[in-house]
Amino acid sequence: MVKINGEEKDVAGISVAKFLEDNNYDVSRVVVEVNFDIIPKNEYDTYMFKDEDSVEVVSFVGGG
């Protein structure tokens, strides 16, 4: 299991890109942190979640 934004999810072995796509995130407006390290956007297709990962997906919202 992988903890994403505080919630346990069964996504071990799934790429960051696939997870974001499946959950309707706008890749251009998020940052993904895994175990306190920010994953570069150019690694989203190749970085696979592993059991016990702790993930934060932070979305940016425009406004004024």
The other form holds:
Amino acid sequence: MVKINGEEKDVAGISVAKFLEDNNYDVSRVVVEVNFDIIPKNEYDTYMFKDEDSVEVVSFVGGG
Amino acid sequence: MKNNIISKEELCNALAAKIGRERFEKFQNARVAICGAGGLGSNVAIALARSGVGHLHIIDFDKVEATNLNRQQYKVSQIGMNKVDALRENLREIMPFCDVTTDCVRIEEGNVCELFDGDTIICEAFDGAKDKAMLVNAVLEKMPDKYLVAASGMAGMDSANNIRTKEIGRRFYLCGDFVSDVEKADGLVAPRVMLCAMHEAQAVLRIIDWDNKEGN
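Could you present the same protein in the form predicted together with the partner chain, rather than the form predicted on its own shown above?
Starting with the chain above, the whole complex follows.
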């Protein structure tokens, strides 16, 4: 299982890009960290979530 | 700057008396970049200057407008000025010995590295979601040694209690309620924007306090 924003999800083996698409994230607004390390945008297609990864997907909203 | 009311030494002593000399010296030596001088950035800058942060680097390309005055630290008399110039003027009145450098430019992926070269801590204070994500991705990818404090979610009239600070990465902190989008909620009010700015400012101060203690 992969922990995403604190919730256990069955997404091991799925790419960051596929996960974001399946969950309706707007890629231009997100920051993805896996085990406290940033995943660069150009690795979204190639980075596959691994079992026991701890993932933070920050989806920014406007206002300031 | 000429100041006949109080000398730099007297003002520093007064600030140090409130937080202790050791902590004050840490704050004095800190270099913080503030990206955007709007509702978040103008409030962050004033809080950090009052706290004794010695070096502020403020970046914004915009001018003061009447619609900014409901939450940003500007005055009617400053409408039409570059925000960076207006904010420098206000900071000089509040805390004349704070070293303020400004850049009136738009921050883009391509100029991030050169802009922040001399800064230790970067505070994201934009208003657009895509701009926020661009800056955070660029800093985390290209400048992993920098500390980064960002904000997301402060629009609307929800409870003040929902605004908080969360540690996301090793050197990355996020402030806000993380969900209240200005495109969906009804507007931005001073208290919630300022609360979020104060979360950012306090996160910056805690980084300074902690970082020097660890000897980094």
